[in-house]
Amino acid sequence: MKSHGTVERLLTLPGEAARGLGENVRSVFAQVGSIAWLLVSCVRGLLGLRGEQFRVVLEVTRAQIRFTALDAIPLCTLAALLIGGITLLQVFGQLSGFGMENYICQILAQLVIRELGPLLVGIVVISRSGTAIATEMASRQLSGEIDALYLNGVDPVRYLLVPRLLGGVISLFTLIIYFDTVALMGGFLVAWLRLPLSFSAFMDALVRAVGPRELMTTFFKALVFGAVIPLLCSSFGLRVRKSTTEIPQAVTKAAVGSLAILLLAGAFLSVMIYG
């Protein structure tokens, strides 16, 4: 009987695995659908702003940019300097044996601008602002503030989501540019200490490495990441219904979901642009 039960258990494993995979795929599509619906609602709300509404949204957007971008500059500076220096040391260690030191600056620029900069800035924004947005939206939902806004004739999408969408896109674009600049300068300092490299030679290599595709990559990743992170985190926060014990769960799901979509969207954009 024990052997028979073991065989039945083994036979059910493929079905359970397929069901789990199907639930994960359905969850991803549900998240994408939620982001798309919120994005359309935000665009409609943004286009419908008038007079005093626009001024209120602008003030909330400024506060969001200050928290997401300005307050994150110290952390981004430290991460960029370390990433730029460590990446160059690793590249130098691999290429110096082949006599290809002249290509180090170009490879560093392409690695940082194409992949490392947008990805790491996205992770920083998720860990700081994304979790804060999910917590705030969950708290507003539980306190009844969302329903109160509706009852008072205030559109929650315009007041809550539109500023966070605008602030996310502007902040991501600004932070990516800042991160890339600091990382490249940090890489140059390391290269200057290890190689007979002048600043003019570094800038020449940088100009050769950075072209329209790199600029397009920065723009599209900032646009996608800046929209996905606040909208997805808001979506998970607004799904809280019963008690405050759901808030940590919503924050965790928002962070994990944002990171998963961040990786998938980054890989997809890189393949579309460079593949």
The other form holds:
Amino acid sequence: MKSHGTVERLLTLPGEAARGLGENVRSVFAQVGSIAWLLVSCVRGLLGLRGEQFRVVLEVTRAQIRFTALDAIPLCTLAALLIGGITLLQVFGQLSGFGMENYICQILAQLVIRELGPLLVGIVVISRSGTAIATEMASRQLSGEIDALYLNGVDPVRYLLVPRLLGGVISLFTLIIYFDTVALMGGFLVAWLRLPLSFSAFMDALVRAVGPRELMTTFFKALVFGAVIPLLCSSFGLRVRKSTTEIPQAVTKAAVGSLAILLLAGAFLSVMIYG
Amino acid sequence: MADKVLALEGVTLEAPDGRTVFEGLDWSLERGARVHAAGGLGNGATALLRLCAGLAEPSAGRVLLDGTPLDPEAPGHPFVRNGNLGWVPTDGGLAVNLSLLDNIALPLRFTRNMSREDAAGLATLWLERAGLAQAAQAKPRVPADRTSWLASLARAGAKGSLLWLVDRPPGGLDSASRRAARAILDLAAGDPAVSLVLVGGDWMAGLGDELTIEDGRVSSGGIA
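Having looked at the form predicted on its own, could you now put up the form predicted in complex with the partner chain?
Let us now look at the entire complex, which starts with that chain.
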């Protein structure tokens, strides 16, 4: 009986795996659909704002930017200085073997601006703000606050989601530029300690390395990450329906989902722009 | 403008545990009518309020608010969006990150297009009526207490709601809170355009016709 059971299990395994894969694919599509729906609702909500509603949304957006961007500056500064310095050390170690130290600034700038800056800022924002947004939405949903807002004439999309979307995009954009600048300065400091490199020579190399495509990368990655992180995290938080035990699960799913989309969207945009 | 501010047509509502709360319920409330459902917890009065607010989805039938059906698939009912509904649940339904004053001012800014200063002024007036002037800058307590419920009542008044759905306050109200709540409800009841559905609290009796909920049936006279 046992061997029969094993054979049966082996026979059904591919089917189960395929079914599991199907569920995962369906789940990804459902997630993308959910974000798209929230995005459309936010854009409609934003366009429909009138008079005082606009000022309320601006106030909440300012608070969101303060939390997402300003409060994240110490962590971003530390991460940027270390990443810039360590990346330069690693690149220097490799290039000096080939006598190609002259390319060091160019490679550092391209690495930081194209990939490391947006990716690491995205991770910082997910870990600080994304999880906070998911927790807040889940708590508000469970306590009936969102229903109460709606029943009192305050559109939850306009009051809660639009400011998080706007705040996310603006914060990501400014944080990425800040991170890139600090990381490049960190790289310069390390380079200056190890190479006969002047600041003007470093800046010249930087200007040569940064072109319209780098600016486009920063802009598009900030736009996509800044929109996806708050919307996805809100979407997971708003799905909590029954008990507080669902909140940590929702927050974990929000963080993991955001990270996966961050990596996929980052790779996709890089291939589209540089591929 | 419909004569009936609320109408339930053949509504069947099932509780999450599968129990039938209402079956084929037909009930309506005339504009300006006031009803009061007394009795303890579990008589279906809160479920009726949630149905009327669109928070409970009937498995059959429909709920019309100001002549327009509530559609759970299409939120944004015009009566609600325009701030005409005064929703006062037991827990108050306040945002815990905002002060009591901001909780009242927010819908005024959103639905009445009032400036921040004007909304704060009106919110202060209604908080005074609710006996909460001292607590204006305090944030709602968790779990909600009588303060949240009173502030919610003040919010419904400040908005100039045309239909008040008021659930029972949490726990008992002290005499001062009861007097303040009664004064706010008397003000609302004094406006012929305002309809009230009140649940719980014997001290609310007299504000409206008795609403009887028995075996899933609802009956009332409704004072117009």
